[in-house]
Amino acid sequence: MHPDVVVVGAGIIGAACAQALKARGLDVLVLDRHGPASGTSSAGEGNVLVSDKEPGPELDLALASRELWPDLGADAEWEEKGGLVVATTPEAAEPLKAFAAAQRAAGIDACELTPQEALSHEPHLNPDITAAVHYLQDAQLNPVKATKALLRGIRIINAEVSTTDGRSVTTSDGVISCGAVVNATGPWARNFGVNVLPRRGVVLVTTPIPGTIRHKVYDADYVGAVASGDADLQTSGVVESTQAGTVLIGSSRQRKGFDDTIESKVLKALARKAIALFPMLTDVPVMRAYGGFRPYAPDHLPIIGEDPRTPGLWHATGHEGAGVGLAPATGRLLAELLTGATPLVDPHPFRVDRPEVMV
């Protein structure tokens, strides 16, 4: 066995990289200690968002991915539901409008709504909101189904990788020689020499209430929580339904290593903020809660490219909570760089040799 490329990590990012490399005619082998979508990708909501990104390189990558996902996500419950971002206090209204204006200048379809217009989109929304912006490009899919669809026809071996020199990997089953290695291990990427840390998140799941909530709806303070580098617990109201009718409630962010304890204080904060957006959720039972670890990079940008310290070792990680949304463009960008093709976006902001991400 001597594949052209070994991709370590069978989550959504690893799958997208493998798919893009295979599409360019390369022989690809994927390694994962637990199998496809068994880590971070199984713990997300499946968001494909442009609404939470300020103009810049991450938004460029998100727009490129948004163009690619409709075809790639056809078998993964792809839904162009749109997003609704709302201000819940008078002080938050103007910053939300200013953020949306900057996004419109960058090509985002961000339509300002009055509170009354927002209620026509979401009749159960709290009528006390002070402003709203409708994002038509926001979408959702099933991340587990999407990961497995991207990996269709690609060899996968369940094995744990201990070391790599860029031209081979040492696994729990022996050494595999290859032409290149892609580190797509998400929050575990630090084991391969980049400064990525786990950032804990928890989601509540309600009993089904089909058709009640139509969009992804979140409080405008969510954008600040995403961009924050604070290690302490941060929560923001984020509410959306699945095709099965269950409602997913987030969002929490907390850096506490790989401690997977689900804390009651987090659950209470999420429920409280969800009810502030949709008071009718007060009487809807919660079936379960689950959590996962986002791959957090200190400068809040993904890491995509070859490691200058180890020729043949490539990284695709550090997407934090945006991995699903950024996956197709990440895979394509990495494949283009690895094969010498013209990249679809400027790769420089995502390079490995940034001071913040070199370990």
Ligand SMILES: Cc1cc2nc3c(=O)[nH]c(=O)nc-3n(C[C@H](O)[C@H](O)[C@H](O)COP(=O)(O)OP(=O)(O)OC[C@H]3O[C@@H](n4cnc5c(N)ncnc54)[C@H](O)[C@@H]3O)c2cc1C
Given for the second form:
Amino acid sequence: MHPDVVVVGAGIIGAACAQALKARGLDVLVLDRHGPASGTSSAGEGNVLVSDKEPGPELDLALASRELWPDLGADAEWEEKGGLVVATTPEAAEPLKAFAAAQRAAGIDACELTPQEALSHEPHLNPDITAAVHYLQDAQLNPVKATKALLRGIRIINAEVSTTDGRSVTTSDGVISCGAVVNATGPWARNFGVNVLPRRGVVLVTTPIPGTIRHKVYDADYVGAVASGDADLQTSGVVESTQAGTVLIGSSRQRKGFDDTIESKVLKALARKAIALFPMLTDVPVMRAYGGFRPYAPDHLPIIGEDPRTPGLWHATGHEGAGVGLAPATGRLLAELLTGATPLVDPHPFRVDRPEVMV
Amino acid sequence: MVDSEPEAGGQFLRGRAKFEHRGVTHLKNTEAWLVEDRTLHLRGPKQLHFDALVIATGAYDRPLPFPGWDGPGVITAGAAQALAKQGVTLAERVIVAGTGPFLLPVATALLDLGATLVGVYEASSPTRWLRESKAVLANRHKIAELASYRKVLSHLETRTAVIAKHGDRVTVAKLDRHWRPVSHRTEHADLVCIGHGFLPRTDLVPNAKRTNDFLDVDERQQTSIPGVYAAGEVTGIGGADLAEAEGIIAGAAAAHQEPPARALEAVRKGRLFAQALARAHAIQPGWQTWLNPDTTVCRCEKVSLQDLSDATSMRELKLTSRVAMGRCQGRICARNAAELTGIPFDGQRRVIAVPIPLGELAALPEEPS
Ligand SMILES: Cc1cc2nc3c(=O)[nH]c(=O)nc-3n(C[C@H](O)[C@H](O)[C@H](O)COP(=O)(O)OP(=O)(O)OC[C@H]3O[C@@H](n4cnc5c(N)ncnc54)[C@H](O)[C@@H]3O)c2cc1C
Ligand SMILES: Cc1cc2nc3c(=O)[nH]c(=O)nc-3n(C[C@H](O)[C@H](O)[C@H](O)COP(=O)(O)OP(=O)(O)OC[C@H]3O[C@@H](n4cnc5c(N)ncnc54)[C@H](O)[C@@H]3O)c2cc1C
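Having looked at the form predicted on its own, could you now put up the form predicted in complex with the named molecule?
The next block holds the full complex; its first chain is the one shown before.
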């Protein structure tokens, strides 16, 4: 066995890399210690968002991904549900409108709505909102099904990788030599030399109330929470339904290593913010809470490229809270760089050789 | 003492236990939903801060699926017993089916309420108990208990199971020792009560060590979490007397007292019985042949056998097929789905023990002081 490329990690990013490499004719082997989508990729809401990104390299990657997902995610409950971002205080209204205007200039479909119009889109929304923007490109899929769809026809072996030199990987079952190695181990990517850390997120799931909430609806303060580097708990209201009718409630961000205990203060903050958006949720029971660890780089940009210290070792990680949305373009970019083709977006901002990234 | 029921007594003594004890505050109709460090969160919301906690939340019946089990006229044996204890007449013609001695008191209760008992079907072979003489000799009182069910023993058929129900037509099969049907006949019944063993209710302590889903405890009933004790069916299934003895030990240990020697001895003997029970009535894989491709496995999300996808972990299985994702959160179906797919059962860590309205979460205090 001597595959052209070994991809370590069968999360959505590893799967997208493997798919793109295979599409370019390479022989790919994927290794994961627990199987497909067993890490962060099964812990998210599965949103493919452009709404939360300001103009810049991450938005470029997101827009490129948004083009690719409808084909790749067709079997993965792909739904173009649209996002509704709302301001809940008078002070938040103008910044939201300005943010949307800048996004529009960068090619995003961001439609300003009056509060009344927003209520006609989302009848249960708190009538006290002060501004709203409708993002038509925001979509959702089932990340586990999407991961499996990307991996179709690709060899996967359950094995843990301990080390790699870029030309081989040492696994729990022996050494596999190969042409190149892709580190797609998400929040565990630090084990292979890049500064990726876990940022905890918790999601609440209610009993089904089909048809009540139609879009992904979130408070405009979410964008600030995402960009923050603060270790303390940050929460903002993010509410949406799944196709099964359950309502998913986020979002929390907390740096506390790989500690996965559920804290009542997180549940409280999430519940309060969800009720602030949709008062009718007050009496709806939560039946489950779950969480995961977003893989983040200190400068909040994904890491996609070859490691200058270890030729043959490539990284595709650090997607933080947007890995599902960014997966297809990440895979494509990595495959293009690895095969010497013209990249679909400027790869420079994502290079490994960044001061915050090299450890 | 926190309990979700209006009266003390649990599954066995429900309504009959006259519990009153000076120094014990009994919070009735109160559900606990989360243990956070030394705080027990109750519905309300309300918090109790503890030095020691005893988990005695019992177990619930495991139903095995068969065509028609999700339709009208099929309930769990535990539910039937609870209703019977309230004096509710459930149906005219009833069948009690599954495995384990607890089918007998249920059948007795239904008979006492005037139902016609069509049959009591035990899937296992009684000869399995012949290998358990040590446990039986240590627990002779259990034989005496058996005698109190003589009214229903004449209806008992072993190596027999209900494998389908369509309307009031019930398919009753004779089984081989792997529980594969070898022959069958049709009976008529309005109600089938099923119980194929029990699953412990351990959601309050998702991180405590467990074996085969039951909480591990030391000789003082302490779990792997210091200061958290467990007693009764959360540690294993051995009947009400074992549960009570474990409770005596856990209570004493939690209060830093020496447990009475009698209770320790009762637990020693009771555990022999519990282990024998687990062996003699172990679920055999042949039940999986009772299902058709379109037989429901998960009732909440209407997932049938053919919908169970290829997966390597429970999480992957759940997120691709939606099995165990509904109201019961897999309490009823997750174990069955794991066995049907060959996926290792991971004990289903659920961090919220009972559903809780968002409004109550929003009303939690800032810090559990
Ligand atoms: C609560 C929450 C909500 C989210 N919501 C969204 C959302 O709506 N939209 C969105 O775009 N993103 C969302 N995200 C972020 C998204 O889930 C992640 O960015 C994405 O899943 C990262 O994928 P990955 O493949 O890099 O990592 P993972 O999915 O964690 O995959 C890494 C894999 O590597 C394997 N692995 C690790 N080390 C080794 C080793 N040594 N050997 C072998 N295998 C190994 C692991 O088993 C794992 O399967 C959310 C995250 C959280 C926590
Ligand atoms: C159908 C059936 C027939 C049986 N027949 C016999 C018999 O004839 N002889 C015999 O010896 N044994 C019998 N048993 C077994 C006997 O019922 C149990 O051994 C005994 O009840 C176990 O006691 P326990 O305290 O562990 O659990 P339980 O009696 O189940 O008590 C648990 C209590 O905890 C409460 N609770 C659970 N979760 C929460 C929560 N989150 N918050 C607050 N409260 C909660 C429950 O409401 C319940 O009141 C039978 C059991 C069944 C199901």
